[in-house]
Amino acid sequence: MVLAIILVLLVIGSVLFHFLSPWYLTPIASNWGFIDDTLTITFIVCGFVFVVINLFLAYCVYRFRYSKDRRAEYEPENKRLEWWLTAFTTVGVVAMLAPGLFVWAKYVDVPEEASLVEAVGKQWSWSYRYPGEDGILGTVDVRHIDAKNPFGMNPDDPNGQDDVLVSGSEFHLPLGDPVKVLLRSKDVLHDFYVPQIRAKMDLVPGMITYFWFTPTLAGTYDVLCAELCGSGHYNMRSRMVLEDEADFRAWLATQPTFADTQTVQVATVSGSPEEQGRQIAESQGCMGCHSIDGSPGVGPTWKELAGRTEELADGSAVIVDDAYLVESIVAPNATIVAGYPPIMPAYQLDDAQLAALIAYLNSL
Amino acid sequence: MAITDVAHDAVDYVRPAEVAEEELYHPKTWLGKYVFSQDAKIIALQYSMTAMAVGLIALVLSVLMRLQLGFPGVFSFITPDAYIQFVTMHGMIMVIYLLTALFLGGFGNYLIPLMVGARDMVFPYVNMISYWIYLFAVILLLASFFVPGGPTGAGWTLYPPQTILPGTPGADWGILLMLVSLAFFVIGFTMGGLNYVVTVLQARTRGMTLMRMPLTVWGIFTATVLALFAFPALFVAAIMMTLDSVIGTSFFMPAIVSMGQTLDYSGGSPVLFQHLFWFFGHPEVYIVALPAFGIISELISVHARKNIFGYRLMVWAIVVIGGLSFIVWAHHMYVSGMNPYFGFFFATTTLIIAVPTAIKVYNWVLTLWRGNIKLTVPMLFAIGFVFTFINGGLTGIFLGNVIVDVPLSDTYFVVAHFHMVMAVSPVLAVFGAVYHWYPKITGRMLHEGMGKFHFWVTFVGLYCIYYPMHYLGIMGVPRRYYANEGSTGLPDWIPESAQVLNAGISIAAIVVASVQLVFLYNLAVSTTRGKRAGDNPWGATTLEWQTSTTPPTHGNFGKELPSVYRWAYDYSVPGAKDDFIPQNVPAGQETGDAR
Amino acid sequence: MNFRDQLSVKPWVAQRGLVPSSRGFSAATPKVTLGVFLCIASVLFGLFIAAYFIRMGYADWQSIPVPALLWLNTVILIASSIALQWASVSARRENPEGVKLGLYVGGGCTLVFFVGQWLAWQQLQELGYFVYSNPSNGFFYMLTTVHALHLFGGLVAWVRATSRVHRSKEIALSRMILELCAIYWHFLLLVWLVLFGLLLAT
């Protein structure tokens, strides 16, 4: 009796939870409303089955509870009933699968007119590349990657010279046009994930993967990583700005091309030294590991770092001053703070950039 | 390996499983009886206790994870690295070292010889070695907690390249110990698994035809066959990854710039690893599920006093599910970057599996229909299993259908789904099985009050943990996150209320975890203080309840092996005196005193 | 009754109350066990080969030259397989001398095969084909090692067979183990031929 009531309550509770809970799909910002539709179909079919079978289960538990005076029925099988149930299940499965495959066919079929953007992942930050005026992305190779050429652009490829490189913490896309997002990883698996566009795909080192979508809703969206990629996985963030064509063009024009980055040191940063430092830290992906609010991360937090006394892995202690900070940026593995892994890559920044960064660190 | 023991005496070779009682060699020493025992029942207990001990460690790890998720930042000793190490070790231990070992090594060893009417496994010595290799694998695995860098934090899927690169904890020592431990587990399991399969094929007693076998044996047998054919894929992947890590081959490793360093690898394919891993990993799901299916069929039939409905279809469904499980693996890889056209094939095969699985569920419920249901503790757990399995099975349809999987993959929906179907349901089946067979194993009943308390908190608690978790996933919250708050703050689509839900789930998890202590207490205390059970407390038909002594001694059945005259589900047969007829009762004796 | 018929009987009516005669395979248990084990080993090698083919599809694959020595090794392995078959047949014909001859030649050839494989490794390393140089090299060393390990496991059985042949006067007692050894060697020969063919063809 109790069991039957609890089962019924769990069924009712589950259904109510579905309709009343504040947690459901985020507002969609792409053309993939079809995905939401198939999800809804699946919910309807599965929800129906869930309710019916479990209520029937509860009924059986109540109706056929033990009695000394009664015997269970002897019924080894019932072919007709079993055929009906099999057929009924098959119909339900087809009802879910067929629309799903139909939408998947759209998903794998990229429209010819789709524009290109490349998202590049590394532990634990994102950067982006646009094909520039020629509409062709230049070739890349891991061998070309260094501090001066973080995208690994092939310097001899004319198609790459006008590629727009965005190593900042956000990138923009125009509304209304389909875009094919090419995905490339420099180190390990990642996954380009913006819940509001529904689509996602892994970044796999050694190959280029892709997916496509059409932005439909203006706004700023968090980009997350959805494939475990090591210590800083949860913190691998960036932002995607969807805006109208004109704003997008204007923004894109402010970004440097590959040729720019190779010839002159462009002043992409501006403002006070602290502000410049903040921008450098964001563009270099420092925040993937170092928090600025004191929360724990892969590396030590930057909050109130300057002047702090850090205990080192070898047992000694050091007072954090400017010299120590510079050393920690250009030769990070020379001294390791106790409790952290020696995994920070060395950064080659010029003196002005270093000064700005130190100013920023001192301000926290 | 196993070949050495195949080489027994030739012509006059007798199967140890069915020699006459007086020819059995009974060990005389305590060590021979209880430590280096070749008795499948003792080996089963060794397997079970080791699995449960290591499972407790994994349970503690899950509580630590829930502490971090429910109350981020409160427990400063849980660093981002520690968190993903907990995730990894929890997953690997639970799936392989607890559930696989417990269902096959534990229940398989105890139940197969008894249920098919054999004295023992066909190769008792190999069986013993199997356990010791398993124990060695467990020790290797646990040792990784104590090496520099700690255990691997690559996730239980161990995806390269991150698994063996800096940036993932345990990338040098932890992962090696894990891979070597897995390799040993596979070798040990293969020895045990050969035994289970051949015992079922060759050592069934007179009259035990295939279709007279209890569904428990069918479930464990099919799962063992799956495991024997699936584990080699894990073995291959582990060897190749070890070579990539230690020698520097490039099987799975492409050209990489890791932490600013250009590495020597080139050209390898991380996706190849994923194919190998899931060729093992998907059947692994059924390696855990099929024994649970069998056990639940048994419990429902016995305690509803009714034959299992549609026995033949139940057997066929087990076999069909087992077969299909080898051609669905890439549904774990829809967004892995593999050729997207594979999606059509794998979505179709995956959803086809829904049909035989649904049939099993229907038949469990139809067995209850017009039954005479005794709500004993094992039966409570069995019904709890059916309820949670329906839920977990249905969410599987979401994830199997390729396009619906795209937004849900790598979110908490996946976590909630596989816990419901692969953790909650099998664990409820394990508990039901323990309450059911404990009287046979120890001769005493478990305390019923404690059992009911254990059931209610575990069942309702687990459902309350995992059902709401699906909705975090639908909203988009990604899995394997140390914290949702990152360098850009909390994503604006995650409302504050989600953190409240997380805290609630964590509290429920702690409650459920601590109630397991009641279960352990019950297990320990009932060995001496439990009610005496007698040979057949539930009135069951299968052979393990017809032994002349309880617990059964070495050799299982006393002087003579039983002969089998009927199928395993003669409950409430019209005209029979009792509401059950044991399998070893010949025609004409049903109406008289059956035993 | 074949397997399919067995699975389609209705157990609640079929011969109810009786003990049907049929059960198990007619083959002896050790042979069934070896059969199951060979299935598992086939899956293992099959998966290695599948991985080989998939990895081969990537751009950086460069075939490894096949040392001529491998031809000789193949002949030696064939010889060991024939010798063990000879031992098995001799046991059936109750010819102890033939059994011993077959066993010694078979075991000896297997040891020579090990040496031959090792020499082939040396040759390749001298030519600069190291394990890590190219995935094809990695596969070559890995596959030959896994194959050799299986053969080594067979040698353990071979030792038991030899000691049994020496201990017992009744040659018939060793019939089963000799037959199993022969089957196992044929299987590993087959695996080797497949692997060797794979190396030659790609």
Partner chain sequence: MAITDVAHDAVDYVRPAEVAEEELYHPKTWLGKYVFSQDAKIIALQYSMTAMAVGLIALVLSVLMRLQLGFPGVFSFITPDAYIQFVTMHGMIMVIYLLTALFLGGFGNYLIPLMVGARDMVFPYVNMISYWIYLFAVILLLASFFVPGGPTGAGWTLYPPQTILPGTPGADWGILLMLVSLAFFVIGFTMGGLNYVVTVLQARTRGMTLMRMPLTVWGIFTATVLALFAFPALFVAAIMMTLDSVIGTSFFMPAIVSMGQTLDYSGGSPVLFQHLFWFFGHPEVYIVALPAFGIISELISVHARKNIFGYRLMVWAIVVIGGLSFIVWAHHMYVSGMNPYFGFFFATTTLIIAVPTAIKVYNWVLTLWRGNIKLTVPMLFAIGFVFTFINGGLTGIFLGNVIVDVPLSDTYFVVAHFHMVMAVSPVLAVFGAVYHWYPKITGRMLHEGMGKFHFWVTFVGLYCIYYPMHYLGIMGVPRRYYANEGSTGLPDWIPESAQVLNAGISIAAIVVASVQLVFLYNLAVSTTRGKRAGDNPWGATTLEWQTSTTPPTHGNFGKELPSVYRWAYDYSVPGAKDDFIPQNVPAGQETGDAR
Second form
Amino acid sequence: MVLAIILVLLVIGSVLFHFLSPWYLTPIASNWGFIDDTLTITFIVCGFVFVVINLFLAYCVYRFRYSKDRRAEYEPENKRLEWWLTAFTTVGVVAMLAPGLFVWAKYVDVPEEASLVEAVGKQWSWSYRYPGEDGILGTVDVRHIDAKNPFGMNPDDPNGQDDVLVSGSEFHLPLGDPVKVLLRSKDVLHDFYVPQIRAKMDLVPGMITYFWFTPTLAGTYDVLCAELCGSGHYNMRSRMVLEDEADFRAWLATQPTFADTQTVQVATVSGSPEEQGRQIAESQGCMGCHSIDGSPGVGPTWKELAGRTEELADGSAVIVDDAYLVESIVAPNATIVAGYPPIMPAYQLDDAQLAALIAYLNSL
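Go ahead and give the structure of the form predicted alone, now that the form predicted in complex with the partner chain is out.
This part shows the chain on its own.
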């Protein structure tokens, strides 16, 4: 009797929690309301089955409770009941799968007028690429990747010279126009996910994956990695800004093309050496592991780093000077700070870039 009451209360509490819970879908900012509808159908089907099974179980617990005057009945088969269960199960499975297949067909059918943007993931940062005036993205290859060509652009491909490269912490898109998002990983498996657009897709090393959506609500939204990709996974974030066409074009005009990045040296980048170093740190994804406000991260914080005495994993200690910082950038596994894993990759920066980055670190 007590168990039957508990089962009934469990059903009532679960249903009330579903309808009264403050935790639900975030406001949508794209055309993919179909995905919300599909999720709602799944909730309805699974919720109905949950309620029916638990109420039936409660009924059985009460109706067939133990009595010393009753003997158990043996009924090895009930074909009528089996047919009913098979029919109801089939209807439930079809109700959940059919809408998903319908939405998936639309999800991979990109409109011909969709514009292009490429999101590139690496541990643990995002960068973005737009086609230039020719509307064609240039070819890329991992063999071309270095400090001056982090996107791996093919320097001999004329279609890529005007490609717009965005290495900062945000990218922009215009409202009302469908956009095809190409996805590329430079190292391990990642996943591009913005909760408000209800669209996500894995970045698979060696493949170009994609999805599309139409931005509908202006605002700034967090870009997350939804696939465990290493120690800094939690901090692999960026921002997506949805705005009107004029603002988008104005922002895009301020971003460098691939040709610009190959002809403009770090010494001519606008700003002081510290500002140049900050731009390099952002473009190389350093902020994904190192904080500048003292908060803990995958690697040591950069706040008040210069001149600090660091304890190393081998028990020795070192004073953080320019020489140590350079070694930590170009050969990070030579000395490991105690308490941190040896996971930082070596960076190939020229002397001018190293000097600017060191100036930025010292300024903190």
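Note that the rigid core is defined as the largest set of C-alphas that superpose within 1.5 Å between two forms. Treat the numbers as computed from the prediction; the structure is a model and nothing was measured. Numbering follows the first chain given and starts at 1.
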Align on the rigid core first; then say whether the Cα of residue 302 has moved by at least 2 Å between the two forms. yes
Align on the rigid core first; then say whether the Cα of residue 283 has moved by at least 2 Å between the two forms. yes
Would you tell me if residue 37 moves between the two forms by 2 Å or more at its C-alpha, with the rigid core held superposed? no
Once both forms sit on the same core, give the Cα displacement of residue 335 between the two forms in angstrom. 2.9
Rigid core fixed, the Cα of residue 358 shifts between the two forms, in Å, by 5.4
